[in-house]
Structure formats: C-alpha cells, structure tokens
Amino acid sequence: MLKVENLYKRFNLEAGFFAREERYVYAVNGVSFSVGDQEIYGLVGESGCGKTTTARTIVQMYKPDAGSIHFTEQGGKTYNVHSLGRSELAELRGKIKYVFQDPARSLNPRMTILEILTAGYRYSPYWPGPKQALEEAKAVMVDVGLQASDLDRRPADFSGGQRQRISIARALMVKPELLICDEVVSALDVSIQGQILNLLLRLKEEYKLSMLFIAHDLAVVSYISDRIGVMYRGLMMEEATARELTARPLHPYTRHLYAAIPQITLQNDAARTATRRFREVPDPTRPPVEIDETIFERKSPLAKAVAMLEVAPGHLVSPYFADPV
C-alpha cells in the first residue's frame, strides 16, 4: 500500500550573518520501507532519529529532498506522492490520516467535539452533508469507546486517554485506508497505553486499516506491529517481523533498544556493550554516512540506495554502526 524508497530530508540552519558556510540538520538519510495492505508497520528509534520527519514527509507536510513515495489505495489507484497537484493531494489526504502525539495541542479547545470531528471532513471531497456527518460522528465515537452524547462537550472535559480517542475518531471520520500513528501512547499512563493499543488493533480489523505506528518504545511497537523497522540517525538499521526481531535482534543498536527496556534482572554483557556504544548523543549536523550532496540540488526522486543485507528471509540488517554480519 505504501512504498518509501531512498527518502532524504535535511533542514537548513540559520547560521547567522557571520557564518562562512551553510549548515544543515540531516534528518532522513536514504530510508526505504513498505507497508502492506491491512498491515501494521512499526517504526522505532530514539528521539531525533527521523521517525516523525519521515511520517510528515509521507503526507507532504514536508517536501522530500530526494527519493520517492508511492501510495496504492485498495481500489488499485497509485499516487506518486512526490509530484501531486493540489486536488490530488486533497484526495490522498482522505486516504491517509495522521494521529499526532499530543492530543491537547492537536484539538482546538474552543470547538465542540462534533466541530472537531467534522471541521476537516467538511472541506474534503467525501463530505456527505451535515445530517449524515452527525450520524457518522455518533457512530465513530462509539467505535472508539466514547459516548455519542459527548459530541457537545469540549476537549478540556476529557482525560488524556479520552482526548487521544477523540483524535483517533477524527482520523476515522473519512474512512481512511492508512493511519499514521505518531507516538500516540508515549504521553499516557501504562494502563491507558494498553487500552489505546488494543483499541487500534480492534479498529484495524473493523475498518480494514493499514497502519504506520511510530514510537520510541520497542516493547510497545513489538506488541502491536506485524513488521518493525529500526531507525538510527536517519538510517534504517534493521527490519524484520516483530516475532523475529524480538527473538533474534542482530544489529547492536536494536540490542541497545532492548537493553533500555526497564528490567528487574541484571543486563548481560552483550546488552551492556551495545548500550555503551550508542550512549553519546550524535551531532545531527554531521551526516552519519557519506552522502552525495548533489541529490539535494537536483531534488531527484532517484537517489543512491542505502544498502541493507538480507541475513534471513525478510530480515534485513544495515552494515552501518554494526558488527560484521
């Protein structure tokens, strides 16, 4: 359904009048992955590794510097996201919906829940009229575990977990095919996290959804995802099924993430070694690997592929920052 190939994105730093040269933050450096129909793909990594930048580039909140993004809807129509016009982009955004990390900031506190659910829906190509939209809003509120009578209330009347359910309900109003969940449980209590994760799994079956699930907690991503991609410094370090990655993490950075999960038992030597290697905070203005800078000038959809080694069927490992495989 979604195919991302060799995606690059960097941001210009305003260095000041006396700066001798331009400086950039290299956020995404040749990322490639795909999300299948009705599959949950987990994208995991530490803060600042480029997960959110990748997701926002997919929905064209940011323009990619190089690489290609293709989305194929369930009806078979394929969108080249890199080169969409205004009308096609509006149509695409009805198929792909984004759920943000902080519902308190993404929900307008002055609007009622009904106004929040229908604000963007009203200007989409799929608007059915106010009467039908009201019935759909009542139904989707029940689907996310809230009451239809809550439509007249405002976000301040709800807890953090309930506001996140409202954010999910807003995304579901237009019947999307791909849901991008960007750190949707990171600010919630552990018990509420479990409720939201189980809600997403149920909605995936009921709405026939595909999902790109982004988080920095590998335990959470392993619970909900079918396949997992591990990111570090804008690069993909490892990709495998959730079962395979949990049983046999190969890249040192993946083992570092597992070692960071709080445990009562003592860590073994391998986990301590992996953790020590990635303890320092990297400088984002320095590319993690050698990058052909001309791709940023050409804005080309064709960019040099970042190599991944297939060490087992469906299990890919990057040679960068790794031991010999």
Ligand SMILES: Nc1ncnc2c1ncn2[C@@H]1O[C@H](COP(=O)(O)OP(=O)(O)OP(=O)(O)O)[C@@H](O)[C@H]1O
Given for the second form:
Amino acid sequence: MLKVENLYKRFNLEAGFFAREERYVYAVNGVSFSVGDQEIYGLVGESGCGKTTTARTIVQMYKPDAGSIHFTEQGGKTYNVHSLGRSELAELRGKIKYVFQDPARSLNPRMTILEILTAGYRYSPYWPGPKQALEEAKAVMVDVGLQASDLDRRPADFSGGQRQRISIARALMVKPELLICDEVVSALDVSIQGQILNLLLRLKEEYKLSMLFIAHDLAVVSYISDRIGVMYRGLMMEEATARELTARPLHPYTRHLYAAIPQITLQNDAARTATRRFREVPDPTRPPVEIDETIFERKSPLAKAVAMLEVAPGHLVSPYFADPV
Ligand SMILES: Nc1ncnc2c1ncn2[C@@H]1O[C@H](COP(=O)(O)OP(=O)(O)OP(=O)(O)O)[C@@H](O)[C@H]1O
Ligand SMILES: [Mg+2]
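Now that the form predicted alone has been shown, please provide the structure of the form predicted together with this ligand.
Every chain and every other molecule in the complex is listed next, the one we just looked at coming first.
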C-alpha cells in the first residue's frame, strides 16, 4: 500500500555566529520500506534517527532530496506522492492521515470537539454536508471510546489519554486507509498507553486501516506491529516481523534497543558488549556513512540504494554498524 524507496532528506543549517560555514543535518540517508494493506509497520529508533522526517516526507510536509514514495489505495489506484495534480493531492490527503505526538498542542483549545473533528474534513472532497458529518462525528466518538455528548466540549475538559482519542477520531473522520501514528503514546503513562494501543488494534480491524506506527520504545512497537523496521542515524538497520525480531534480533543496534527495555534481557554476552557502541549521541551533521553529495544538487531520484542483506525470508539486516553475520 505504501512503498518508500531509497529516501534521502537533509536539512540546511544556516550559517550563523557560531558556525561560519553552511552545514547540513543528514536526517534520512537512503531509507526503503513498505507497508502492506491492513498491516501495522512499526518504525523504531532513538530520538533524532529520522523517524518523524520520514513520516513528514510521506505526508508531503517535506520534499525528499532523492527517492520515491508511492501509495496504492485499496481500490487499486497508485499515487506517486511527490508528483500529483491538485485534485489527486486533495484525494490523497483524505487517504493518509497523520496523528501527532502531542495532542495538547495539536488540538485548538478554542474549538469544540465537533469543530475540531470537522475542520479539515469540511474542505476535503469527501465532505458530506453538516448534517451527515454530525452523525459521522457522533459515531466516530463512540468508536474511540468517548461519548457523542462530548462533541460540545473543548480540549481542556479532557485528560491526556482522552485527547489522544480525540486526535485519533479526527484522523478517522475522512475514513483514511493509512494512519501514520507518530509517538502517539509517548506522552502517556503506561496503563493509558496500553488502552490506546488496544484501541488502535481494534480500529485497525473496524476501519480496515494500514498503519505506520512510529515510536522510540521497542516494547511498544513490538506489541502493536506486524513488521518492524529499526532505524539508526537515518539508515535502516534491520527489518523483520515483530515475532522474528523479538526472537532473533541480529543487528547489534537492535540488540542495543532490546537491552534498553528493562523486562527483556538478552542471554547473550555479545548483546551486552554491542550496546556500548551505541551509547554516545551521534553528531547528525556528520553523515553516518559515505553519501554521494551530488544527489542533493541534482535532486535526482537515482541515488545509490542502501541495501540490507536478507538473512532469512523477510528478515533484513544492514551491513552498517554491524558485526559479520
Ligand atoms: N526542520 C528541521 N530543520 C533542521 N533539522 C531538523 C529538522 N527536522 C528535524 N531535524 C533534524 O533531523 C534529525 C532527525 O529528526 P527527526 O525529528 O526525524 O527524528 P526522530 O527520529 O523523529 O526523533 P524523536 O524520537 O526525538 O521524535 C535530527 O537531528 C533533527 O535535529
Ligand atoms: Mg519524532
């Protein structure tokens, strides 16, 4: 349904008082993955590894420097996400919805919940008129575990977990096919996290959704995802089904992430020593691997692909930052 191929994105840091020369942050350095129809694909990695940049590029908040993104809707039509006409763009905006990390900031405090749910919908090609939209809003509220009578209230009246449910309800109003959830449970305490994860799993079935589920917490990602991609410094380090990755993490960075979860301890000395290498915070202005800088000038989609090795069916491991496999 979603196919991201060889994506590159770097940010220009303006020269300033402390740095005379122009510098770049290498945020995404040749990332490829795909999300199947009604699949939950988890993207995991430490803060700053490029997860949000990848997601924002998918929803066209950023233009990629190289690479391509294709989206195939359930009806079979394929969109090349970064070369769309005006009407296709509006169509696609209804198919892919982004749920943000911080519900407190993404919900306008002055609007009622009904206004919040219908604000974007109103200008989409799918708007059914105010009467029908109100009925849909009531139904969506119930679907996310809130009440239809909550529609007149304002965000301040709700707890953090309830606000996250409102953000999810807003995304569901247009009946999207792909939901991008970027750190949607990171700001919530553990018991509420579980409720929201279970809600997403139920909604996935009811709304026949695919999901790109982004989080830095591997325990959370392993719980909800069908397949997982592990990112480090803008590169994909390993990809496998959640079950396979949990049972047999191969890349030292993946093992480092597992070792950071208190409940899961790997019975393996190699795993413990491997983690040392990933403790320091990397400098994002230094590319993690050698990058052909000409791709940024040419804006060509033809950068060299960053390949992983397939060590078992569907289990991919990066040769970078790795030990011989
Ligand atoms: N608009 C921007 N301008 C300059 N640098 C940016 C911008 N957005 C992100 N970056 C940098 O790109 C890198 C990747 O950031 P990104 O937000 O994608 O990471 P992330 O994996 O989502 O992290 P987190 O888990 O903290 O949300 C970071 O070094 C960040 O500082
Ligand atoms: Mg992020």
